[in-house]
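So this first bit is one chain, no partners, the form predicted on its own, shown in structure tokens.
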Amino acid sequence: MSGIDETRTVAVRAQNVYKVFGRKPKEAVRRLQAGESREQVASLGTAAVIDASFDVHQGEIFVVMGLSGSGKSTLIRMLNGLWDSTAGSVSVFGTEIVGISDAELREVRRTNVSMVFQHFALLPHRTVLDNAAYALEIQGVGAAERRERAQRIVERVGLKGWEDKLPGELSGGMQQRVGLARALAADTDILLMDEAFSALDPLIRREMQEQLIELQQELGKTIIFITHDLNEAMFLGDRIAVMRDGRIVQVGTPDDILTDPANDYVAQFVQDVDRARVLTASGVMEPVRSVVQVSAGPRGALRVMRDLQTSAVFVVGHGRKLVGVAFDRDVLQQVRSGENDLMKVVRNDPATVTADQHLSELFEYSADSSLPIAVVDDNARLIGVVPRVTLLAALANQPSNTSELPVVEPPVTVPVDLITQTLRDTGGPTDDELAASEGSK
């Protein structure tokens, strides 16, 4: 998963909304804004959401975390109307539903926002197909239609072959997928989820996650999930909004969550999380310092590598793009022959993975490698590598710039003097010379 894009279009904006519960909830915000806590409001009513602000961009799964009695299903159900909030504001592709008509909220749940609940919310004695239909129908759209695109949608989430079953003839993690077809057939832009899996058996619940995101990338939705499960939060979230106490503690991705808590009940929260599964090259890469260019030839990456004190150096042709690794041995014989060509030496074999890999992917790669990870983007451009050191020292949720720690791999293994003696003895600048040389540039 990657960082969002600022620039996309808005779907849903809250900004500063509060839900109180009781007898006086107005004078409760106004108590709250002027400072109070929650607890000092309590007489006059239950601060269930306090100033909550975020935006969630179209297209981005964002996910709404926290445990029991955090506020999360009452934020959500602000975000498609079923309560109104106490103060602030809601807009959903800039149309405000806060006090707006019935009507105008029915047309807004009609073309933008669905919605698919804990308890699959089924109608027992309709089919699989007319379940998923069902949405189409409040619509107004005729018969024949409606069920071929109920059908589509019902083959998509994995039901082909159960369109003319019954609810009650069904498992849990069927009738979920029912559910979620029945959202997904709506064609809204926006799919609202509020523990949408928590009923599910664990293996089950899993292949509903893998199956959403699938979806979500086939189809583009912006989805708004609640949950009290971090690692369903971080598995799904492209972005996390922590709750405690009716508050947003934090907004980030998993990476900015799980590397830079906001405060120590985030920190306690995500302590746990299984962070080989959540972090990915992206979030721990550093940059590459052992690395030349083709055309720098064999002086210049014998010269690299002694400085950094490593036998091996990533060369890079036009574009920084990642042609492979020479190694010291191979390219000192080449200073000591003359030969002028980087490339004869060249082995195009490096460990490679791309910016969103989860570093559990990177164990073997590491494994079975003295280099450093090479990160490469989609245009096989070199962006950063991830060394031995740092992927245990992520993992371990330790820093890797200690000097007990070197990050530069592997070790050298002609000696640096022998490196300098070659240099000197085969005609090239001396490195006075060489710094001369850039000074007067």
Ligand SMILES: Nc1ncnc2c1ncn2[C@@H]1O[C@H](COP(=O)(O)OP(=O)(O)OP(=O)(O)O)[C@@H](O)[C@H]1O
The other form holds:
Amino acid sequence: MSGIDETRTVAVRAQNVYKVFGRKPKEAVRRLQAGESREQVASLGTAAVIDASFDVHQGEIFVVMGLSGSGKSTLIRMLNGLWDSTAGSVSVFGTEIVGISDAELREVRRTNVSMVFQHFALLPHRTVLDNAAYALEIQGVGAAERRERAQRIVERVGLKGWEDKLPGELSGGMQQRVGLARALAADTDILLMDEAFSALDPLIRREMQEQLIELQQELGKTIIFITHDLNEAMFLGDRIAVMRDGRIVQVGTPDDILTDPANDYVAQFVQDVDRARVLTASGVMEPVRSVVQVSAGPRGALRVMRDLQTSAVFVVGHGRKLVGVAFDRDVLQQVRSGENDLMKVVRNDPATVTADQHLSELFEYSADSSLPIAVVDDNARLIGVVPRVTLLAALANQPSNTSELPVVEPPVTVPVDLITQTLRDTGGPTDDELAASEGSK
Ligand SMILES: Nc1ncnc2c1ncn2[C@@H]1O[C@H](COP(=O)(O)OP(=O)(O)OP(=O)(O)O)[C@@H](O)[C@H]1O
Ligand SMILES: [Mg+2]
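Could the form predicted together with the named molecule be given as well, to go with the form predicted on its own?
What follows is the whole complex; the chain from before opens it.
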């Protein structure tokens, strides 16, 4: 179990915090403190948070996980003073925020805590850049500096080129990037994120999670992240607090939670303490790199394999539907003989799984194939891949760049120079010409 590490700066400390909504909140708390249950005090009000105590260290990603109604949002809203606690203490970098004046609270929010919501909460008639700069405007930062700082953050979250669009012109994933940019632009030490990625498609969600970790490492933010998704909690959390019916039932590292669940509720949440049965393909899949359209033909396929140094490529048709796999030797042969139909060498039996399949079901596929496992949606569209190394790393709870695990992609079997030579000898556009034509699209 991870205890409180006194050597690290405490960003947020909650001590015996209660929140009761209803007629007689104080009385409800007194009775809860005297040992009565949530149900016993129900006539006095809803005990949304009961006796919560924890420290969040500076620079940590602290995840609060629990089923719907367990009190997560109520808890996080007390951490920035959006709601006052009914009892107990909340401090931010040592400053008690329960019961302080509105002015003092505004100052804490301005310098210390910003929030990212599930449903973006963007201003619809303002551009991406102005949305990102909004918090700075509130802070009274001048127009020029505001734009400059917002611009930097907008680029940092991958929205360069979209600065002048309105939120309605953006996809959900992009809107959430704007929400994130707005919180980051405020440049507070602490970010509160309430189900911030829950409305996103699995792969976009994964990208956002990865980016959040990157940003966290780069900017050293303290992040308190709420989710009811175990995959997400495990992926993001340095530590996880599990909530049930208003109470925090366990705080620990993902490993603590999985291997040493505090009670049956947590155990059930993590399903038999078996990662392979808890984590799903969507939770560990990665974007597909080695992929080509049928229409790109053998030359296109060969180029992708050469550039990515792989010996196989996923082939997709209209609407990104997976049609199969092509291997470098076959494709090279085609290019040499002037054959233009990639379909002739496509093998249509790659291992495919759906996003919600558990890792335990993925092993049988990975054992007998050197290819990553293809993840497809209900319409057979290729939405991601699970490289074997990722699968093993997920189970071992390791970062996937560890060197002791087997290789991700099948290694090249045909030398790169030979491929380049063949592409050149058989005519067609050169790489430079292709790059030029792609650039002008
Ligand atoms: N403003 C409110 N007034 C009365 N009851 C409330 C209020 N906000 C929340 N509650 C109740 O408090 C309990 C905890 O709600 P909360 O929104 O914190 O849960 P949650 O874990 O965030 O759930 P979800 O995953 O659905 O967002 C619920 O029983 C809810 O109905
Ligand atoms: Mg909530």
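Keep in mind that what you see is a predicted model, and the values were worked out from it rather than measured. Here the rigid core means the biggest group of C-alpha atoms that line up within 1.5 Å when the two forms are laid on top of each other. Positions refer to the first chain, counted from 1.
Enquirer: Checking residue 252 here: with the core superposed, does its CA move 2 Å or more between the two forms?
Expert: Moves: no, less than 2 Å.
Enquirer: After superposition on the rigid core, does the Cα atom of residue 295 shift by at least 2 Å between the two forms?
Expert: Superposed on the core, residue 295 moves its C-alpha 2 Å or more between the two forms.
Enquirer: Once the core is aligned, does residue 321 move its Cα by at least 2 Å between the two forms?
Expert: Yes; that C-alpha moves by at least 2 Å between the two forms.
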